[in-house]
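The chain below stands alone, shown as structure tokens; this is the form predicted on its own.
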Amino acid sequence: MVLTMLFIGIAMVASLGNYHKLVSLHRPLGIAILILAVVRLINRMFTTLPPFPATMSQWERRVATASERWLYALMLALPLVGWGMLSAGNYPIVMFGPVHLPPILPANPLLYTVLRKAHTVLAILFFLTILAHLTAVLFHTLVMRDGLLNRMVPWPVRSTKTNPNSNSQPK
């Protein structure tokens, strides 16, 4: 849903023809990210975390666990500068139909202006944290091959390793 997003987003900056088509997908979309990432925020404070693979250094796991934590607050901030940036532009947040949220902030053509810089901001963030990521994740599952991928599937990965703090075997 979060790639989705960020590529409707793009494609309504880029395209104007589409526009209104691409709003009425990006809104209740973005509702919908929030709504699960708090619902994923929950569980993750009540669940434990499998290890990190012994291969990763210290600061490898402070940046990974920062960078997790990063890709949270954008997945709660983006949604609600978005809904905040409608609100003060005194545009309806029509999610389906007749179904309108609220408007969370008042209007104020200033605000608005600003929210709609910030979310532009955060959506470019984003995109960066998560090509990072994705890049850390490939480097791990293709390069090093220590079953870090085992950490963030529920499905099992196959390792070339045997990694103690890992649930895959090499096979």
Contents of the next structure:
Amino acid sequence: MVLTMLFIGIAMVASLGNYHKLVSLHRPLGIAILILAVVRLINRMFTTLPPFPATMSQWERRVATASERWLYALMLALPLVGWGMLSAGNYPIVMFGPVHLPPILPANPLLYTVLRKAHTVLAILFFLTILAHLTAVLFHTLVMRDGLLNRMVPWPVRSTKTNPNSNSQPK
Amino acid sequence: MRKGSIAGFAAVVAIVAAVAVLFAYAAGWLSPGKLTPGRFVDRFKQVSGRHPGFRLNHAKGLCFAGWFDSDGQGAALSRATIFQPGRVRVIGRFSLGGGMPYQADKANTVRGLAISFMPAHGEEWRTAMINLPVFPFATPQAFYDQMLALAPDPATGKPNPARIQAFFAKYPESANALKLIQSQPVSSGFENSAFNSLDAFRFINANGETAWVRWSMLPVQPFAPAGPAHPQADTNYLFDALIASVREHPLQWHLLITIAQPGDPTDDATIPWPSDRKQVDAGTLTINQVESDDTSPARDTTFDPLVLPDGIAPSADPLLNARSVVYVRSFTLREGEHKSPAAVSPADAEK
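Got the form predicted on its own; any chance of the form predicted in complex with its partner chain too?
Everything in the complex follows now, all chains and molecules, and the chain you saw is the first one.
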């Protein structure tokens, strides 16, 4: 869903033909992601994570934890910056049909400019982070085959090397 | 490494690369020849020069405030709040076409009227209209091409006949539209100009029934033909006359909705609809205040034609999407730039 949004976002600003359709989809999807991210965050606070696989070194675990926090921060920040940017740009925040959201910031040219730039920069960073996350997960799953994916998905994934629930420390 | 690991490694690289390439493709980074909002911005700067803080097009203008009295007749066509009987606050902007914010007023320059209707309880509607009977260009590409083809040649300072001929050979609909435009007399000022949406839209009423429409603002102020050319020193004569006439009495326009018959083109703004089409007078716009770009909130508003309330929807006219996205791009640019004083100053607007 997030990846779809990033694709819609980058495509719509370059599109002369489909801008309206894409931006009409982009706004409600962004707010949906904001709501889901809050739900996720609450759920995450009350969940104990499964242990890291034994193949991960201490620094890899630290990177994984930091990147998780960064992903959560972006999931919350991007929709909020988008909402704030439309408010500052004096745009109505249309969801669908007659449903629209109130502005969360006063109309202000400078604020609009800063938030508009931040929206793009954060979105590109988000895409790069997802790409790095994807690379790491694929590497663990397809090359190391240490069952890392079992930490992330609710169904069992076959692991050929180690017991996915192993709690042993790396050597 | 085991064989499986090598295959796995290859798969990782392939999947990650594929996602990255798809993203670059969606962003348009792989198709540099494509016409994009960015290239429109570049061409505006190329033709008009750089004028930081101003709109890329319709750069010279004068803002206004007033109200719209809906008579309720539009409600049968559209469920939008603004067509319910009652009064709605409006702000807006009169403008001259072109990217030069200090150009001298000329009778034949395209005049614009942009309005934002702001119902107290309901959705905003923005529309930007011009005083031409049809739009001279059917597609974003034609508009983009004419900016160079019809502009003065930098070498001679005059339009290049060969380029103009080539342009109209490629876009015959533009030649037809210009013939129609030139056949209509131009009025003496903003205050007695009619302004037209040109692009078609879809109205949806409370029962879900749709009608294809175009709309116009018809002046209550009587028509008078444009006089002889003004001396060059009188650079703001159209705006000065507008300011003087608002001082005299509030200016009024009727919002006329024209309803299409099956077969009328809804995706081509160069073709007029037959003159016998049914028209509905949806209410009266009253302008009682004018204000310089320097002080009005209308300066920091983009009159994006696709800011529409529920009950008004876009047509398939390709100009609408292009206008929407290029206006946003122009807005983002100018809001980040240092603002220079407008040609029509706050002191002028107080005269």
